[in-house]
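The chain below stands alone and is given as structure tokens, in the form predicted alone.
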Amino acid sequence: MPDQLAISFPHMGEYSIVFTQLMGHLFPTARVFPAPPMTQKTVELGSRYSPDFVCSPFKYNLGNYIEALEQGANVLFQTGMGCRYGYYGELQEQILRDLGYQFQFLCLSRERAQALALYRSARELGCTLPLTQMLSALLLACESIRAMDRYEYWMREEMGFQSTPGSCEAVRKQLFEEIAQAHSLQDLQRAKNRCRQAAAAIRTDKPPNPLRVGIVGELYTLMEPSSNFFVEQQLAKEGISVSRVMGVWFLLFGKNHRQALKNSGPYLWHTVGANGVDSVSQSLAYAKKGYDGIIHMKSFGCIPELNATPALMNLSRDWNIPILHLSFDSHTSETGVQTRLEAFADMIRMKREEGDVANSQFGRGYRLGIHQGRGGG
């Protein structure tokens, strides 16, 4: 065990704020820091040492680890999900050791993500807090995630209509800074109250019935905006209200696989792995609510989301709702994604204004990778 723990972990959106908070409470003498901000260098490092056809979250994470180790990290954390991602930790650890790095690796996936295993891992790493204090730190982290996800859900729906650009982001930044400094549920509650007041003061010019788009897909690509070229912000610039249910709070407490399969209606009868069923059930919910379109995002080669795609195509046809499928890897062009988003926004805007658009427009949409119900096979 090193003299001082230097704990780090990969990015996934802004949730590193909460993990930093939690680790700081559990290991008060440790140096706790997330990996450096995501850049093109991060992608290049991860891609250089990753298997060619592995999905992009693996490459992003590996790049995060290398940069964190270069900044002095000696303990790395990894968490698993319900797909191949849950098996990546061992391979990433071996790659890093082959590169000559010395560190302790805690992969909290599968059976190691269970409560007793987590408790033992914390003790082995040197946490000396009583169990009650450990539980208090965990409760604070969970409530912080809920506060973050609730505000971001509201912000996605409203930021396209703020009268003063950057208003929603400024309140978000304030909330996240206060969450990072919170030491108790009382601190967190005060932060939430200030956030509500600040959000209520934001002036918006939102029409009564704005264009609405729902976003579904693979969790990492949805929650790490640098991996999807900030799709949600680009949609907001088009004057579109965005909805995305999937986040860490949903993953921890809202996910109900059996109910999601039931809510997928006639489009999916069996599990397809990870969050593929959620993508279908949430898309059907958006269609029933009259949303103007759906964006389905995933990393290249994500098998669960590939399995869900035929069901989404059938749903698009039956409900006459356009679905834009976006697949990302380390070679994806930001300009190409932006062009497709602009075309998609134009399509749903014309569909709203004119009803069913001409066949030539549907054909253009298909060339761009858009599945439009009743418009193409």
Contents of the next structure:
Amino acid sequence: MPDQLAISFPHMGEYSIVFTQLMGHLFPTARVFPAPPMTQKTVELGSRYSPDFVCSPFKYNLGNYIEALEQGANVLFQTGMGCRYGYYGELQEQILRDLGYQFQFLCLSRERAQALALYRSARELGCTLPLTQMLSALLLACESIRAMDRYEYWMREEMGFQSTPGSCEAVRKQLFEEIAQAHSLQDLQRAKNRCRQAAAAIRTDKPPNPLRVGIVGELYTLMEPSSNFFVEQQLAKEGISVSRVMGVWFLLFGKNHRQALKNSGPYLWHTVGANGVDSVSQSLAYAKKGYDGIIHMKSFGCIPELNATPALMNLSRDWNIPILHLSFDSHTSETGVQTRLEAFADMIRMKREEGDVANSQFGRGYRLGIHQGRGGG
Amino acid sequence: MLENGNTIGEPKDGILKKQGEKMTIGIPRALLYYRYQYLWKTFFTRLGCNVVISAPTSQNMLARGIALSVGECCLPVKIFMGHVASLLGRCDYILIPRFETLGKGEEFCVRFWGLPDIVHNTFPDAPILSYNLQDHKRGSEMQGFWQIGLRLGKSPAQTVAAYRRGVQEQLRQDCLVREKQELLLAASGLKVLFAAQSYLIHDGYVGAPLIRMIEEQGGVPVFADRCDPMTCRASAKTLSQDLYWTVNKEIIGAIPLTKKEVDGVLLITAFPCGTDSLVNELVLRRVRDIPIAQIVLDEQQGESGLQTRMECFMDILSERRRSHA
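Condition change, the form predicted alone to the form predicted together with its partner chain:
Every component of the complex follows; first up is the chain already shown.
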């Protein structure tokens, strides 16, 4: 064992602050730092040492690991579930070892992601806290994730309409900083209260019936903005209210395949792996709520989402709701994505105007299931 | 619930009218057909049904499959869609099972989980006959066939007997090819182990040219899917601890198992196969003591490129044998 633990882990959106907070509590003496921020270099490093047609989260993760190891990390974390993600750990460890790095690799995938196994690996790493304190650290982390996801869900809907650009982001930054510093649930509660007040003070000029778009798809690509070229921000710039239920809270506690399968209506008979069912059931929910469009994002070759794609195509046709399928790889160009997004935004705007004209002329809503309730989870 | 095999894909008009006649079951010659063909054929024949198996893959069929599937899908699924399309209208039911797991730590690629859903969304009118292969609690193979039998209007006793026969026949045929392969392994000649999904290497259009090339070069092809699956799964542990895909275990498990007897290993994969993309990389990094090459097949390949690579590989093998002797 090295003298001092230097714990690091790959990025996924902003959630690294929660993991840093949790590890900081569990290992007070260790140096805990997330991998250096994601840049073009990270992606290049990752792709260079990855197999060709593996899905892109693998490449991002690997790039993160290499940069973290260069910064002196000696303990790396990986989890794994669902489809291919469950097998990431073993191969990534092998690739990094072949590159000549010395480190300890903790892969908490599949069977190893159970309570007892987690407890054991924490103890093996040298966590000396009593169990109660470990649990309370874990609870704090979960609550932090919930606070983050709730704020971000709200922010995605409002961000396109803020009067002063950047005010939503400022509140978010403040909230995240406070979460990173939180030591107890009371701290977190105070942070949440302050955030609520600050958010209430943000001035928006939201029209009564804005364009609304739902986002579904593969979780990593949804949650890591640098892997999807900040799609949500681009949509906000177009003045579109964005809804996305999928986040870490959803991943950990919100998934219910049986229910999702029921909610997928006639489109799916079985689960199709990972979050394929959730994509379909949420798309159907968006369609029923009268959203103007859906964006389906995935990394290139993501099998569960590809299984769901034919169902989504049928759904799009039956409910007359446009679905934009975006597939991201480490080679995807940002301009290409931007152009497609702009075209999509124009298209749904025109479709809405046409619909408005038709409605005023014939005096009845021809689209089924329209009721303009507040969307999503 | 929809999860059960007996309520999905309700019979379409016209099928019920034919109750008195012999029913025709279509089986696509793709994907796990190469693993379960004798079981399926025997089961339906024993139940008194006609069995139609789609013709071997052809250029047209592949083109049809490509047109029908999402561009990013892997090559075997495109081929599969071509086969399903060719069966439409020629049979009363098309057999499209869903494979999820064989038990704890044994999974099929997620692609197989979604097959019935891909097909029923692509062909809304296709009469799909399906069973759901899951662990024993939620639905074993036996239960799946039981439900198929009920849906076809057969008695439980008849169904169970047909299923038993099917399993026996499958085992017998597997033993036969295994024995043949044992003989090949004992023979002299440059032996090349094809470590590939059975639906890829035994496919008449994409895999057969590779085998032909190796044979033309004087090599003896042996196949990973013709080794004993149980032994292979156990020996796969020596290569990879975490691996949970059953089919991949059986493929890579054959490498340590036959390492002594074969001269080289060819990892064959299709673009962009999800499981192979990770597993083959690991194999390439961990197997160091035998010549090993990875060949990626896709829908736009020309044969001359493959030919060159095969010739090189065989040259290396023969040089290596000479220098070792």
